[in-house]
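This document starts with one chain, in the form predicted on its own, laid out as structure tokens.
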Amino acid sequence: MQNIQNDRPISLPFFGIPRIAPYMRPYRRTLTMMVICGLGGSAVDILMPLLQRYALNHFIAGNTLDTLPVYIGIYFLAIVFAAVMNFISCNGAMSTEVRVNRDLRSAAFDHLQTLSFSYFNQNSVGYIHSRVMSDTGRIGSLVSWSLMDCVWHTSYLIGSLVVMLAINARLALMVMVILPLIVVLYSLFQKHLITANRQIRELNSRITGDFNEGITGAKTIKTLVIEDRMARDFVRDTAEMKQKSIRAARLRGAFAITMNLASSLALAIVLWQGGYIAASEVGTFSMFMSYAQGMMEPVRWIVDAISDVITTQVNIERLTRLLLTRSDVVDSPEVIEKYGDSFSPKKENWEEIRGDIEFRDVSFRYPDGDEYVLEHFNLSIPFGSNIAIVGETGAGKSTLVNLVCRFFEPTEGSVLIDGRDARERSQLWLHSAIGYVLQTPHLFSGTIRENLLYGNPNATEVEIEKALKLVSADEVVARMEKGLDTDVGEGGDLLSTGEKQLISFARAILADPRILVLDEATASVDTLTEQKIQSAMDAVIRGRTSLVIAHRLSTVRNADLILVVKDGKIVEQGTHQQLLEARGPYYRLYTRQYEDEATSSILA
């Protein structure tokens, strides 16, 4: 599946710290203790080799234990101060890491639930996942776990420089030379890195996508024999990801041992000029010793958060294309101010639906198409209409009622609910006016009544009877162990498709809509079931406005218009009895599956 969020890096400042700097502003106050108590930890790092040289230079070249005590003490609360300060900083990293995490995953899937189909078209599940887990985690420990490092090894170096400047400024100068060289090496490194990283990123979400087809497809996948084949193209995006990262680590490897060289030269320094310091005062030799070695520390600290940012910099951007991203369909801010949106809904300004249905003057094309599937389609459907959608199979039925339901808007022209552009209104507003059951039906994890209840929450017991009766969805319960409470498992796979179907169908029933869409929601039943269905239907429909996309003409004929749909254009539209008297497109398609079914009946 095309990843249309592929097509181009975006630019981001800073390593785009501030695209994610308001999901780190609400733990300001721990990100704050924890910038204080890392410059306090490291300010006892920092003074442990000024405590080093004041031992070597008084007790042993002194020849004194005068202050002894004194010293010990100090160096013992040094030590309980920085297990203190450390303490409350990995804490605060822990808390915060986890909290960015669950602002960030929120608000990615939060995002999602706002997006037009199209971008789920366009896109595949492994994907989105790896943008809303992934991606989320890396940052999640950049905000916490990095901050923290980079205030500590940040203000020891500094502090160490500081210290070495003010005791000998001349050797402390010759080991600032290394500074410039990672500034330069880093700009060398920079741009390989990132490009390396974006494309295990990409390579990863890939191989997460062929994942999630393996186990959603298992099914399939027996039942076609391509074992092999699916195995064939995960181990080509594995290969493909091993070499890609082989590449990246050796780039990485590259910039570590360059860097780590870089930092060692520091040490050389000193051993080369500080013989001269050794033979009068022992201590200060000492000293610079200990912060020629702990600065290696910092700076390879410093290699593996560049390498890090740059790594995390691309979770970044991968994510704030997400969030970036604008729905085909959107609420104006009007609107929203009126009505709310999907999280906040306002259904005090709701207007009750009637059910009037009106195309005016309406064109379309998808929004990856070039053609027109309408144009300047004019159609009234007064409340309480059956209104049938027929063709063959991808001529389009479903173009119409997504239109209505608002999952795409008209390319020009406008789709009226009770006389008012459906524009002027929420989508909530919209959507929970409609009854929908799907071809293929989906069920959520959980048990019967926890999905019926998504229909209506404060549904009684009497009326799930009732709406499960209505389209013989109470037989299923009836042989089911535990009735309602019977788990239905991920997408309701413990259960056929058939009573999928049927409680997807009570679903909608008991949610009590205005308007009713049904997907050839008789497809996956048998027929004795579907002639229940058929025999309930009037009453289904009633009081509201059906829409019925039907492969089963048999099923449509009390329709009060019949709308023919071939090559994505309606090209026939009319009652039963004068499609057939036209002798058009609904005739040669209602003549020829009369025929197949008497054949069929015939055979049996």
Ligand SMILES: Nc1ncnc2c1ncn2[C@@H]1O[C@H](COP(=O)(O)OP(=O)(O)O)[C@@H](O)[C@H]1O
Contents of the next structure:
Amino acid sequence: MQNIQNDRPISLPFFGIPRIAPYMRPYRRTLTMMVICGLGGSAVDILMPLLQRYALNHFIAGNTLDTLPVYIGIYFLAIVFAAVMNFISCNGAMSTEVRVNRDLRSAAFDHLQTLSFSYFNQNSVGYIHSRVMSDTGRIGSLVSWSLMDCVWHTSYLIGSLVVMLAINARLALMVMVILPLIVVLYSLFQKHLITANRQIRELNSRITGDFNEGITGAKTIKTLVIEDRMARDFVRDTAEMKQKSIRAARLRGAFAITMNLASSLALAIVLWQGGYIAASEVGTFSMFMSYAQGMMEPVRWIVDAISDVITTQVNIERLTRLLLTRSDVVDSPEVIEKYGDSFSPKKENWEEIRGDIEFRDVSFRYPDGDEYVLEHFNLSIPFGSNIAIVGETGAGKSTLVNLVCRFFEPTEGSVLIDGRDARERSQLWLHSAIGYVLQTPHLFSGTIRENLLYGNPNATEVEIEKALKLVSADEVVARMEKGLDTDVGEGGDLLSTGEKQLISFARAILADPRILVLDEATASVDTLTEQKIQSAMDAVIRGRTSLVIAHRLSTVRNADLILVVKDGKIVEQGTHQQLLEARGPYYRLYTRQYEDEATSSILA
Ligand SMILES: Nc1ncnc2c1ncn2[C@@H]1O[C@H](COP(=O)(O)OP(=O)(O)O)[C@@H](O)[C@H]1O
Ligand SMILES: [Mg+2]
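Same protein, the form predicted together with this ligand this time rather than the form predicted on its own?
After this comes the whole thing, all chains and molecules, with the earlier chain placed first.
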């Protein structure tokens, strides 16, 4: 299975509408109601000038009031009928919009859950967010409001033309001559208006971006002394914004005037040709004036709706691409058959996991990378052992543990868990047995307690306390005014990185995983706390297979095995003592860091 990249175009026939049709199907009854009521409403719109004609011809020109009560009754009924039709069709459009939007979002959201780590590695949060939020929004409004506009206004236009033709074909044809003119004029203007509006929207988001950077990056801006440069950018963008906005306003003005002119032209035709209508037919004259003037708006709405269909195609394509994206890491049908998928795991078939890990001739290249990070890599980790991985930044340490966690799969070779290829069992099976603490920890919004319970929903108060204490996170909690009930903010942003690391560490412990992966998990924790964690480490890793990527080498001294990784290869392995005696790369790394630390503590 391959990942469909963002930039690869996919083209959909019929503006992508067939792709969206399945999402409209559940609401076909509402949509039908909406269309029927739209037709009813537009019938009243067509009827009004006819009623007016009758009044003028009959009551005024005929100088009688004989049918007046009936007339008033019909008029009143028509108004009430129109209001009801209007209400039902708008209601239908609104509810369809909301529901299609919701369905698309949940389809996108559910699909995102099935995608692997690597998708999120390659697509920014902003990109995904706008697929899920704005694309679905555009599509929702297309299948409701644009559809309704199209039905309503097209039927009005056709109906009024038919009535005009029936009453006075000659005059009707004269009035119809200007229709193509309006369509062309409006389409021209509309294109420019859309461009102008888009430019303004883009500028606006750039200015908002500048603004955000100015605030979130304020400290960095000040330390780099680039305030003037940032201010210059801001001034330039806002000046451009002003210029573009004025241009757009002018365009809108010119547009309004042109449309007014076109409408006056239609009136002029009626006045000019209408002169031939008999005086007793003054109502017909007025009816034509109403229809002629009433033609402008529908044309506008129809052109708008058509252009919505065209512009929304992009949104449909992008959303479709997301929905068609297959994860790099997928469970085979046989595996799903036996072990279930993420939404319905068949836990009864899951084997107990022990925690043996083996890399067998693994070569690995990132899906978007062209160089191999690992080549013919072999390593066997028996369960219960405590492995430390050290090496320079970019050596491939995180890649190794990503493969263990099956966030990525080997390009060649295999990773074995308990002696069997990881691909023979479900991702969920593996993930439910792994605790992973990242260098960049993530907490969910909510309280500290809620976050800890993600590790194990059934954890008792005592277990929570114990886990916190084990990783010295109890002190963090004790410092908080509300203790465990402290709100961590969105993404945990109210806590420092070090604090987040400790909480996510405790969360991983609570899950009681067979395999524990710590990827520079304490890199942002102060040295004193790290020492405390270090002394508790024995208790943390007992009975588990652990892979610890160490940021400070002093923390890995007790590991069963230390792997020194360089350029995706193990260049040295052994215990701390053995490696120091070997005087190789580990010794050099160690002494260098030791000296660095000594220097900085002297300086401090
Ligand atoms: N998602 C990715 N896509 C492409 N290349 C990556 C990705 N992550 C890491 N790499 C590359 O793989 C190599 C190893 O990275 P990594 O395993 O993160 O190193 P370490 O954790 O030791 O600092 C680096 O050259 C890095 O640029
Ligand atoms: Mg790393």
